[in-house]
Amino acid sequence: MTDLQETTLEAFYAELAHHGLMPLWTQRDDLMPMSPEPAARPTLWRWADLYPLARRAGELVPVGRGGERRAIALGNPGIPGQPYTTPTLWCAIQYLGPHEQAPAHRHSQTAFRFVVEGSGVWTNVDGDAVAMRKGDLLLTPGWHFHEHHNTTDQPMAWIDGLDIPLVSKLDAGFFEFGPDELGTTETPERSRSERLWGSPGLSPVAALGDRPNSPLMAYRWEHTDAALTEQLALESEGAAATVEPGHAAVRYTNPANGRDALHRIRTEMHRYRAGTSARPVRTVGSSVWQVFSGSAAVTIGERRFEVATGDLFVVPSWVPLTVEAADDLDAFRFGDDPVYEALGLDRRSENG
């Protein structure tokens, strides 16, 4: 090219410039990557720092009407400057004080809670008081008024998971203060969401519906464990009841659809027995895990982790994750499968 053609060139780019255009032979590799390229980066963060930093936070922080909850979201160094675990999901760790209460509000971010260990507070979802204790899945369906409250005189922590960074992208966030005052302070054993829909295989004919996310707001650790326990122990018997040899895996669905327990967010738990080397998996749409019990060496990517009890890591969109547990192993995963599915964007490779 001669000097003439690439000032010429140079010119005719800035003409599109100024016009707010821009030329795509310019931008394709941008555009469309021969595979994903993340920005979020595998990363852990460990239960061991965060439970005190989330004490600390107690000492200090008030809970109440303002910043509504008190929790710290954990930050992907590969987004700069966001709370974002990873571009579509947040997570956090929420700590409440001894008989602290937490105001009502509502959002169409789509929400659940995990505990990796306590009990004795209560989350109320539209009026309806759910006991949270270790091991449990609490749902907060987007648009449902929800608080908390601990009844006890000792602190509890949990995660939130949410679709914050999905629903911000899309333009698609609302949010709305419920009453300053708690709506019950009922501690009921089950809530009313257990009663009409927590009978395992058994639905109520008459609640049945268009239902996009579950009606049933708590799913308990001891059915959990049944489930993953009565998966293993069928594998003995030779049965093809389990992911892989030594890997059993559940996941939390719509008891009215049999679908994703949350329409947006997917949520499952998985159990490794000791020595299992699961093989290497990708797919597209990025997850967070959390160690429920056990500890393992886990290979995200180019990075290998060495976790434990309440770790939490993050798998991006199409890195690889190996998981070989040095104890049995149970981890809680939720990831963003759900979008890429309906979009029809889903993929996936067993082969690292």
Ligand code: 1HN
The other form holds:
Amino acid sequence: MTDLQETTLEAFYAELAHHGLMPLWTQRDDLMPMSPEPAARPTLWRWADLYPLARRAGELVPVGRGGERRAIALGNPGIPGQPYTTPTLWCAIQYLGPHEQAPAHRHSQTAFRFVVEGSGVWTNVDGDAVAMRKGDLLLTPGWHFHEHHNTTDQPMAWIDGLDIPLVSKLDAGFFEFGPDELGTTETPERSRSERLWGSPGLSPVAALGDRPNSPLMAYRWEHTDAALTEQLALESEGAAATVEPGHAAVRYTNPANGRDALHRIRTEMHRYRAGTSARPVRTVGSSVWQVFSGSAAVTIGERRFEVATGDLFVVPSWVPLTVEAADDLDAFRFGDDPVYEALGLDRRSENG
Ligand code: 1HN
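What's the form predicted together with the named molecule like, now that we've got the form predicted alone?
Below: every chain and molecule of the assembly, starting with the one above.
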């Protein structure tokens, strides 16, 4: 290229930029990578670090109207400056001290709580009081009013999962405050949603009909545990029931349609027998795992972490995950898979 041609080309690019125009031939690599190149990094947060920090927040920062929740987000270092755990998912530790309450509101973002330890908080979902106990998954689907109240003399902490980053990117966020006073101070053993929808394989005829999110607001540990125990027992008896040898898994599903309990977030519990080395899996879409009990070595792409109860880790899109269970391991997983499936973007590779 002659000097004159180069000068002419530079002037041309400057003019394109002036008009807000970007030629494809200068961006091609960024626009269409050969495979996903996630900014989010494989990251680990230890419960032993998170819990004391949440307790300190409890001592220092009141909970109430405005802040709404004493929740501390797990920010991915690959997404600096944003409280985003992955490009689509927010995960936080939330802490409620003795007799504290978090006020009512609703939002289009969908949410759940998972309890790794403790009990004593009720979350009221559209006026239905739902007890939160160790090992339970509690749902707050989008646009349901919800508030939390701790009725005990003990603090309680749990994790929240929401699709805040996804909804932000889609410009689809709506938010509304509820009443300042608690909608209900009831503390029933079973919520109305469980009384109606919580019997296995039985749906109330009067309430049948498809709905995008589960009408069951609580998935109790005793059921999750029993289901996983039976999968492994059947495997031992020679009846294949596990996803791979020594690895049982259940998905929390919507009893009204058999699909994911939450329309936009997949939730699952995985159990690995001690000594199981699960094959490497990569999927499009990101996920967050929390060890519920036991310990393991997890390899996420180039990173290897030793994890134990309460620890959380991120698996970015298309980064292979390998789990090696040191002892019997139960691990809760949530991911954005239903979004990718709905859009026809899901892909999975079982061998790294
Ligand atoms: C929210 O409503 C909860 O209800 C937790 O517990 C975390 C983060 C941002 C916005 C709303 C909850 C939240 C949240």
